[in-house]
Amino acid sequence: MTRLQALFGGTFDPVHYGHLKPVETLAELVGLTRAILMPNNVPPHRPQPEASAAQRRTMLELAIRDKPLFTVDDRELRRDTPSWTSQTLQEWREEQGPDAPLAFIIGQDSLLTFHTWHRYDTILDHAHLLVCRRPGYPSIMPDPEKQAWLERHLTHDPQDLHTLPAGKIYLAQTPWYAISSTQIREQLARHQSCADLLPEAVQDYIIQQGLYR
């Protein structure tokens, strides 16, 4: 097979398990060699982190130190512009090279909106789109249109993701964990533990950083 990389972007304030638990699922699902976790420097919709840049970098290298799927990708960071995942993924082409299987990690959630993105209809120009079930969420598209596009773009084949380099929509039934980072934020700031949220050496970067009180 292919080396099959993938990039999974987000806030990441602070990363927990609801972020890495459903890619290491993920990954065994499609053969996927490498996640790479990238933050966001100024997310386009949604509020700005509360810890900056060089602490969410940190937290993320704490979290992964011990899972050798994942790296980061701290690109967005170094911008002082809106991540725009269009831009993004057109940098990351321009650099594997025109025949790299590469993939972008988001939720059904996301999905349900991604017309509504940045040039979306450039994404699928540069890599597959690799979908974590979100429950509650329906799972066909807002209108006939809108599914006709899923619909032509989508495979049940995890082997369409090696063997092509982008353009293809996988729905993966991965695990979901009912946790959130604003979840997390709340119990730090009432100053109760998040030990089984995320991973003990974030924890830990947390209190000695005196994050989210």
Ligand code: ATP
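What about the form predicted in complex with the ligand, after the form predicted on its own?
Nothing else is written out below except the one chain.
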């Protein structure tokens, strides 16, 4: 049987423990042996990351040095156009074949706005959604129609994520981490330490590169 694989997309400006630790628990909960961190190419009309694509990628590599669960996939950074998650997942599905169990990891905040994503309805055709808890965000969807959509796809059985190739949503009971990249950028701009918010090697790199000043 093919192993479940999961992509975790984000801006990672910078990567922090709120990204890494919930996914480590998620992996234990669902039997995931590989989580692929995928930094995104931010569309020009959106606020641009402060770190360059190369710096965001380097920070991810430093963050996962001693964590064999993770790898980095820079496919979206290698494109010269901003990429949609729906398009990336379609390409990944074509690469992996129709039967491989594939998943996309998001935080609860992203689930609540999922319906605003480009062609969101096609995402579940190609992958499962694995949702990590995030403090400060409601656990129910913003309206009954979206809640009904969630419940249609919901599974409580991690085995479904291995036996079906796509189409399920799993709300993982991961620990809450009240950390955001925004908070880290603001703290660093005030010259405050972020030692408990992100891996030491990432903080050292940020200082060495003079980022987020």
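What you are looking at is a predicted structure, and each value in this text was computed from that prediction instead of being measured. Numbering follows the first chain given and starts at 1. Each form is matched to the other, and the largest set of C-alpha atoms that superpose within 1.5 Å is called the rigid core.
Trainee: Does the distance between the two CA positions of R134 reach 2 Å or more between these two forms, the core being superposed?
Mentor: Where the cores coincide, R134 still shows a C-alpha shift between these two forms that is 2 Å or more.
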